[in-house]
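Single chain ahead, written as structure tokens, the form predicted on its own.
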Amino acid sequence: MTPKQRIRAAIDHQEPDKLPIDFGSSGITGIHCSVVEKLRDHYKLEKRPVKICEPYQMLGEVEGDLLDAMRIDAQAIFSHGTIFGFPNENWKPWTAPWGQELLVAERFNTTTDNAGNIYIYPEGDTDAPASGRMPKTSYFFDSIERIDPDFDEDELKLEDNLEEFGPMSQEEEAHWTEQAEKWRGCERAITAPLSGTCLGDIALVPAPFLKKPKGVRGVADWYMLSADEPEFLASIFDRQVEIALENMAKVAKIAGDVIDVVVVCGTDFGTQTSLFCGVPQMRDIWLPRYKQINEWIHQNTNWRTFKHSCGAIEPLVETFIDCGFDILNPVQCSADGMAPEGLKAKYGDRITFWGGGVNTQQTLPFGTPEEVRKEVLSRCEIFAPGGGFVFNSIHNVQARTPVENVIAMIDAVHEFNGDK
């Protein structure tokens, strides 16, 4: 099987010739830039600065030579714009606070305060208020909540929380055209994000890409909307979906034959121990809109749809299936109720688990290589039978993860596949 065929088979619950592997195909299955550099050194690849493909989490681009060395089955197409509102283009050098020499986009513009904290700006405009902050000892950015001084919670305006959604620009169309031409015929499965389909993604609510965001932009305030103003929230989502479907049609026309998997939504519904909202709320507010998106995709394309949600979300998995999602990520097995054996037994023939391969909070960063190997082999043995599993860690590989542990993880999957 080719890598594309392998991933397609797994998603369609057919057992492929080998367990497919993904690292780097999205902003939620990636690798921190510092670890990418160490992996390149381990595999004795050409020494060159790592490109930042996703600046919010400081994810490094996993280039083709590294994908080959790790024997990865998926390839990313990233959005034209980043979460900070500027495109990844016209690369320039930038030295990270941990000393790594990187390549960043031309409009990746930062300032540093007296305490060593780094600030980044929407659209790269340093005259605007900063929208992201990297603390001195951190390895990625946090969003800065910027509340409109004229915001009135008693007079909510629908258009204020729709200002980031609109028809695809000519620049975005050109990006999709370029990417489709570049990757048409690729043997790896192509994954791509969709624009405007993330319904209530808390990483996007503060709008770090907008210079002067209006509306409900505080994280706590947003979570309260589902309880206090469900009809208002539903109205936002209805218009958002309407716009998204129009843009999806354009993407499908340009690159429909190239893409295999689309990342529909990264909205988190779970904490380590519970849910952010109840099942009835999820089914009332989110299910009809997700279902509309997924049905359009399945009726008009050959894409498979990918839903990301961290946390203790087992009570919602049935709802995600009813929404029409083909894939669930990151499969946080350490959260309450998320034991891998139970997930596979109950849902494994109806949704594909893309992730869950190793704990990135404990085992991968703090375990020994042998502990990593044992956990990886155990997860493969649980999730792989009958298909419905693409190996990835539980969310991104974080900074300061020992490279020998990452190698142990990759080698263990190849061992499971009989390739070592």
The other form holds:
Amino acid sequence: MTPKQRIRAAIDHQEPDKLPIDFGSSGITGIHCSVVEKLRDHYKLEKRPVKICEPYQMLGEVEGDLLDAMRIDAQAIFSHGTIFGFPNENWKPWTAPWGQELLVAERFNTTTDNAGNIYIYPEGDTDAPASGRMPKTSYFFDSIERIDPDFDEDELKLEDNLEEFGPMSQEEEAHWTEQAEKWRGCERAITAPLSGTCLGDIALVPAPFLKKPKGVRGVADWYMLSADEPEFLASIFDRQVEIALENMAKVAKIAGDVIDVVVVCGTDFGTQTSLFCGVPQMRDIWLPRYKQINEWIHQNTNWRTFKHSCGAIEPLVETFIDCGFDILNPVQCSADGMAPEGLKAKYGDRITFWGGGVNTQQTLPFGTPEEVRKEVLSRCEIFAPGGGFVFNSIHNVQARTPVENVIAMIDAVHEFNGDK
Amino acid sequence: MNESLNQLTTAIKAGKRKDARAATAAALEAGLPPQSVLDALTEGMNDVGVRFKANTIFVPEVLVAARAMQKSMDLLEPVLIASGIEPEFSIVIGTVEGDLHDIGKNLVMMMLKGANFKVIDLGVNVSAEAFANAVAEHKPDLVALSALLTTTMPAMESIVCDLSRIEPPIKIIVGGAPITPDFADQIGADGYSADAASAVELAQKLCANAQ
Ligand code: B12
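Since we've got the form predicted on its own here, give me the form predicted together with the partner chain too.
So here's everything in the complex, that chain up top.
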């Protein structure tokens, strides 16, 4: 089997010849740039600065030579614009606060305050108020909430929260065309993000890509909407889906044959111990809209759809299946009610688990390589039978994760595959 | 119990900020003792905490309840101060250096306020030095640290270590998604809890023991 066939078989619940692996095919299955560099060193690859493919979480691009070395089955197409609203193009050097020499996009423009905190700007425009901040001792950015002084919670305007959604630009179309040409015929499965199908992702609410966001842009304010004004939320999503379907049709036309998996939505519905939203509300507001997206995709393309949600979301898995999602990520087994055996037994034949391979809150950062190996082998034994599993850690491999543990993880999957 | 006090408790439970404000105004206008208004408010928040812990309501419902509480407090606080009713205990809270997650920290803070603690919120990305300065300035009964990232757990450890050198000794509680009771023990914190309602019980217990 080619890596592409392997992943497609797994998603379609046929047991592939080997358990497929993903690292780096999306902004939620990636590796922090500091760890990418150490992996490149470990595999004795050409010494060159790591490229930042996702500047918010500072994920490093897992380039072809590293994909080969780690025997990874998935390949990313990234979106044209980054979360800070500038395109990932025209690379320039940048030194991270932890001393690493990196390559970043031309408009990755930063300033540093007296305390050593780093600021980044929407569209790279340093004349606009900063939209992201990396604390001196941190390893990634987070959004700065820029609340519109005229914002009035009693006078919500739909269009204020729709500013970021619109028809695909010519640059984006050109990007898809270029990416389709580049990856057509690739042996690996291609994962691509869709735009505008993320319904209420809290990381996108503060709109770090906009210079002057209006409407509901605070994290707490947004969550309160779902308690206070569910109809308003539903109307935002309706309009979003309408626009997204048109854009999707364009992507399908340009790159439909190239793409295997589309990342539909990264909205987190779970906390460590509970949910952000109960099942009835999920079924009321999210389900019909997700269904519309998934049905369109399944009717018009051969893509498989990918839903990300962190946390203790076991009560929602049945609903995600009803929404028509093919794939669930990151399968946070460390959260309440998310034990792997139960998930596999209850839902394993109806949805594919893409993730869940190792605990990134305990074992991977703090365990020994042998503990990592044992956990990985156990997860593979539970999740792999009958297909429906693509190996990935639970969410991105974080900064400060010992590289020996990452290698122990990869080696354990190869060991499981009989490839050591 | 007076009608407006009932209404206040109900409004807080349901997260109705305008009703909460109106009921507070009515209660104060009717000349009810401010302590009784505060008790009605605490009763509402207490119920919210219990249902949150039991997973029957979720973060959004707690946030709207806390906002309703705040609307009530805006009216009540000056009256409480004027009648010399002050929170018995105070607590300094913040998310540790390098970490910007604050939803959980804010919920803990709101529940503590609802239980009539004085809360000094240092926000996110708070250094050991900033915690120490706040302790010197406010002389709180407790310090509470939140961390959501494995990359900031070491910062939590070093902050606890720095604060443990302060004289007179100050009690420290910790929490956040990746924190476990073992980790809390290991770094020398005085307490850990897994959710906001339990954080209030923990804080009350530690403060009462100290007396
Ligand atoms: C919402 C969220 C975000 C939001 C945060 C918004 C905000 N303003 O806070 C956004 C999108 C911005 C975000 C960003 C990131 N996040 Co985040 N995020 C989450 C998520 C989904 C939920 C956290 C949350 O708010 N829960 C709701 C609250 C109510 O719960 P809580 O925080 O746990 O708090 C409760 C208890 O812990 C306790 N408590 C909390 N603090 C305290 C303090 C004391 C003293 C006490 C007693 C109790 C207590 O009481 C609270 C109420 O009951 C978690 C998933 C998870 N499993 O938790 C990931 C998670 C924490 N994030 C994670 C990561 C890695 C990130 C990023 C680095 C990006 C990334 N994914 O790579 C950035 C970094 C941002 C930064 N610089 O800090 C990882 C951490 C993994 C790890 N190994 O450390 C998690 C676990 C996701 C995952 N599955 O991997 N995130």
